[in-house]
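This document opens with one chain alone, in structure tokens, the form predicted on its own.
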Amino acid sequence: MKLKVYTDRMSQPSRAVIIFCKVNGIQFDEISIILSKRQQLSPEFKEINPLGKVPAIVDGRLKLFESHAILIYLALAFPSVLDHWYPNDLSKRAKIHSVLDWHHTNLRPGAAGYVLNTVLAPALGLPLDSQAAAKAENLLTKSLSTLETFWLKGNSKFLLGSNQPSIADLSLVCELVQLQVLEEKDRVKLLGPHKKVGEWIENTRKATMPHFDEVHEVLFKAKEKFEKQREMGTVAKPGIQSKM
């Protein structure tokens, strides 16, 4: 039975799972779960993931959610996956886990929280929250500095001194690409000081082309939409409920 992947391509971890499958030649059926329509809360989807979040997969009898767990499972379950994504070397695996754990309590709440509370919330029927945005921006700024000075220290192209990408590179880069929907001045303010981070994002993109750009197309279209709305003055400001 073919692998089933439940995703919304506007979801950063969903994009990471889809790209991983495509890059590694894993055959799968993609089932769209549109978050803006609350499809993740439907009884049918909650039979797959009772927590009502994407991504999730079904592989035979296995139902699995949480993107990092999914990426690890796929790397182990499918022989086509090259070793560098999740190495057999246990010390390298442990270091990848350390990055993934750090991601969930630092980069992810920082990036996702900032984008949600400055841009995306109205599209989900939520108000923009300036206090939450400021808190997330502070965490995101600290996380980018940690990436630049610690996780990307040295001259290697990818995390942890590697010259090939791992599931950690893919997961974290997909997190940061969502910053594309921000106003350019805000994006430059956040990413501009971090040259290594910018190079690493581009290295990971190139290593996963053409799938990287294809899967992110929905995000780039959203970016264009928000830019047009800003030009027309129809984007809600933090603290104001949008009528979108």
Given for the second form:
There are 2 protein chains.
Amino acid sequence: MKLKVYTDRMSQPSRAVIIFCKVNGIQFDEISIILSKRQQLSPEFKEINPLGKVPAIVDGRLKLFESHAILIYLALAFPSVLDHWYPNDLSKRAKIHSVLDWHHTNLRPGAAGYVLNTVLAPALGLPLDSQAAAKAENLLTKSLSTLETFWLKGNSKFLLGSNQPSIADLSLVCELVQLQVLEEKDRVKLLGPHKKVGEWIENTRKATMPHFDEVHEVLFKAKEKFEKQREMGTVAKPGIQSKM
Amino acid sequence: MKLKVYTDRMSQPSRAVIIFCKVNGIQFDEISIILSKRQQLSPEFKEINPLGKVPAIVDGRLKLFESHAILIYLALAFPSVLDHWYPNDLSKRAKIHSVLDWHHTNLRPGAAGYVLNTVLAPALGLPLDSQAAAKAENLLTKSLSTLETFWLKGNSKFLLGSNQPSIADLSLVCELVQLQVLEEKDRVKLLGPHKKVGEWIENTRKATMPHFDEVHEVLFKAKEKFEKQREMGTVAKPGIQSKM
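Next, report the structure of the form predicted in complex with a further copy of the same chain; the form predicted on its own has already been given.
Next comes the full complex, and the chain you just saw is listed first.
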């Protein structure tokens, strides 16, 4: 039975999993779970992931969620996945786990928290929380600086001194691409000082084309929508995200 | 060269790594990095982990931090570690990654955030933040409920339907044991409704004795200290933790 991948392409870890499958020639059926329509809470999807989160996969008898766990599983279970995505070498693999764990408590809450509380919240029927936005911005700024000076140290194209991408590059870059929906001045302020981060995002994009752009299309459309709303001086309203 | 493990036993992921080494007969030198004395920011420790966090390890040429990454590495690198800690079976391993990832964004910020903002903050020179405490309590309560009804579903002694502990049991239980420093009434309110969680903590403790109690000794002493302070109606003051 073919692998089933449950996603909302507006979710950055969903995009990472879809791109990974496509780049590695993994055959799969993509099942859309539209978060803005609360489809993740349906009894059908609760059978797949009782915690109601995307992405999730079903492979034979295995039901699995959490994008890092999914990426690792796919890398190990599908022979078409090349070693550089999740190296067999113990030390290299350990370093990938380390950056993925760091991501959970630094870059992810920073980026997702900032985007939610400056742009997305009204589209999800939530208030914009300026205090939470400031806290997230602080974490995001620190995380970008750590990426620039530590994780991307040296002259390699990808994280951890590698010249080929790993699942960590894909996961972290997909997290950062969501900053596209911010106001231009905010995005420039955040990313501008971090030249290596910008180059690395582009390296990861190039290494996963054409799938990278195709899977991000929904985000780029959302970006246009938010830009138009800003030009018109309106704010996003509940329900608007269902047309993204 | 013997494995070096850099820890502060007041840190729950440090405790998980030390217990894991001891239970599995891994020979190591433990190097104490006292967080309350800001030793994690010393130039010597920054050579080990530039991000200034414990636990961290050095094994040969590998420098590694993030406790989950460390536990996985040790399980793979040391032949004395039995399979149940980090099973070779792809599906079982995937589920362990899933629960470890879930931990990062649910149980960990819930438990650590609540303890910090109700008890520990003054001892670290920080203010107690009641709003942050309420937010963390909400996340912790939800996480405990998810543990009880989902991750500990069935009649097994450990997570994911297993009758032997994995690195996930150790990591999550060490996170929860820090609730010992709370006021009795708060701890009972949080843990009381979750019978399976209580049994699972005890199962994990028993499976890792005598190391579990020995490594938690510093926490139990801290608990006594906080209890005495409460009896005397005083609050913890900056610097007090250096004597824990």
